[in-house]
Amino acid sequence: MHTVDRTEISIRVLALLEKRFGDAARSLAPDADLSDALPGFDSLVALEYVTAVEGEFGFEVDFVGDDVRYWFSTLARTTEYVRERVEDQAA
């Protein structure tokens, strides 16, 4: 089986918040709430970062079946939604 390391997801992840944010995301604790932490994060920056979030990891997000509000609301579970989706890609 493929395993897929979390901390080179997180890497990849925080870049995206990075570009958007800069210095706030650059200190961003994994387990944050991405809404609290980052200034402006509302639902059309959350809209574009599960997109950013697709483009980078080359899948699509289930709106419908997957929770997105749950999964994209910090960093440590935007990781593991992405290691979980990419080794269902790899299997």
Given for the second form:
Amino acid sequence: MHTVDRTEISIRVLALLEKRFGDAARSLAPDADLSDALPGFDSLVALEYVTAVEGEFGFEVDFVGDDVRYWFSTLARTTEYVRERVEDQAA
Amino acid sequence: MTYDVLRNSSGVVSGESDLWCTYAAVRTLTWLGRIGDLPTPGTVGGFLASRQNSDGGYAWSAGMTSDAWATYYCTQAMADLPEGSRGTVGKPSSAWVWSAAHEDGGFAMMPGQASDVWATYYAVRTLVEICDERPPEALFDWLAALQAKDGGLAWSPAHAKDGASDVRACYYAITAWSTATGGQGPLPWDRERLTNWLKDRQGAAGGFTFQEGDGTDCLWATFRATSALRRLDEAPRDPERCVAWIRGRLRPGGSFTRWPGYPVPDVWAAFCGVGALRELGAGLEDLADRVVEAVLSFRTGQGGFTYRTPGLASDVLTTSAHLLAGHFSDTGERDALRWMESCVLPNEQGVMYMPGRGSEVRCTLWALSAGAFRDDDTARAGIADWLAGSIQNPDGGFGYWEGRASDMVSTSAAAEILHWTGGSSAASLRGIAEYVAACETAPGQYANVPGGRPTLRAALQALRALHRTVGADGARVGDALARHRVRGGGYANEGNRVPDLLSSYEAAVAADTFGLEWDAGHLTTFLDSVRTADGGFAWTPLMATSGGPLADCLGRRLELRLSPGQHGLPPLALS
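Moving from the form predicted on its own to the form predicted together with the partner chain:
To see the whole picture, the full complex is given below, headed by that same chain.
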């Protein structure tokens, strides 16, 4: 990843959700709680989501230290988390 | 034993719909021609659809592994619902059913397990009735091998060699044959010996028992026996007395109850009573209205059904969890224990998940851990006899309930119960060790069933089972814990990245059992990551909400273990 652009990150994260949830993800508000907004977003799907984000952006999430249930609960928070991780990697 | 304590309830109610109860309710209404009375069938369809996994199969609870039992119950109940409320079912379920087919001609409850007649029945009915497909030809040889010396049919060919015939096994095998052939193919058993064995299970009062030697007639056995006989174009020796016995189970102004002396109508009794009268060609018109009224009163807010009026529908796992978490007052604790101690069938001495269901190994371990039968040596000896004398499988392992193929969770639970009750013979302990050995995939690594994928929980359960039987090397436990230790905190069931509460609990139990030192800070960090805002616990750090009473119980017990009192961890097995 060559830049730390929130918009680009958000688009790429949303594309991951669209792949799985289709129309429901397309109309997703940035601050909507994913487990409320997306049908079937249970712990197994959440795990798939985190794994997909890891694969897309090329880093590993610390499932305990990173408070994943907070950072991966909305599109906006995920975007912010990814931005910080990418910045860390670039530093 | 009296069952008056069950008339009301001092156990804990989960408030959730249950798949088994939902299936029974929907089928009962269908048999009575009253499915149209269901007020909101779409909500039932929604509940059933929520049990489907991405592999195409269905699970007892959302998030659990698919099995043949849940797949049949879900798809059959959905097929019974009015059009427009059924959800979707079809090829994905068919593909999943075939994934549990065994080369011996039978089907397993889940891929990798041994075949048993429960799973084979569910799989054949799903394939033929739901998916419009044919079962394998080898099925008939497998069914033929179920006939025991006494003429009855057993849970598996290996059980038949031991002579363990059961009315349920007869019903499941005969129905599988009838479903596969339309009742027209050659019968794979000696007909006269089979029908005589079945008819001999009818008692003088008119009802049936499951097995030779059982002391109490029950509606469940009576339904299975009459259904099996009708599929063979046979009838009980005394059909009139049978009808009278079934109708004698009706409560004044209410629905059916299970057996003489049992005080509460419930959904499985309604299912069995209506089903048996239907098989016997007896009239249902005079009782249909009150049975429908009772069944509809068992609906829950979730869209499905529970076994009785939801406000009184306690279950043993939820009640045990509350007891173990210390949520009761002294009086409440005594009442809750007494309620759980009444959850025992007349002919099976283990504890049931819900009253009137078959006794289950895991539920028995949870109830004992919570304090049930603590001062009742006779009951504890009965549980040990039930385990080692009645339900241990020929491969040495244990399944969830009688006749279900072995798995590591149940086998480990059984080893703990036998240790506590002190009723184990050398042969039963040796059998456990043999089953555990069959699940070893590499030195010190184990799967839940032979040939399955190795996991941390299966390894620790296996090593604890060996510890209780023939002895185990603590170094193996240390190796397993090291392989699955998550750097940030807790333990993962697979690999070492995603920790979960169940695996972390199992890790702490195993470390304590083998006297291994462990890092309290590492576990504390993990617990902080699954603690929820309302003081409960999530199953994984990925979820913000409590995983329910069982998760809350495990989290609370880990907190108590970490407290200055260092309270011991009960060896609870769940999955």
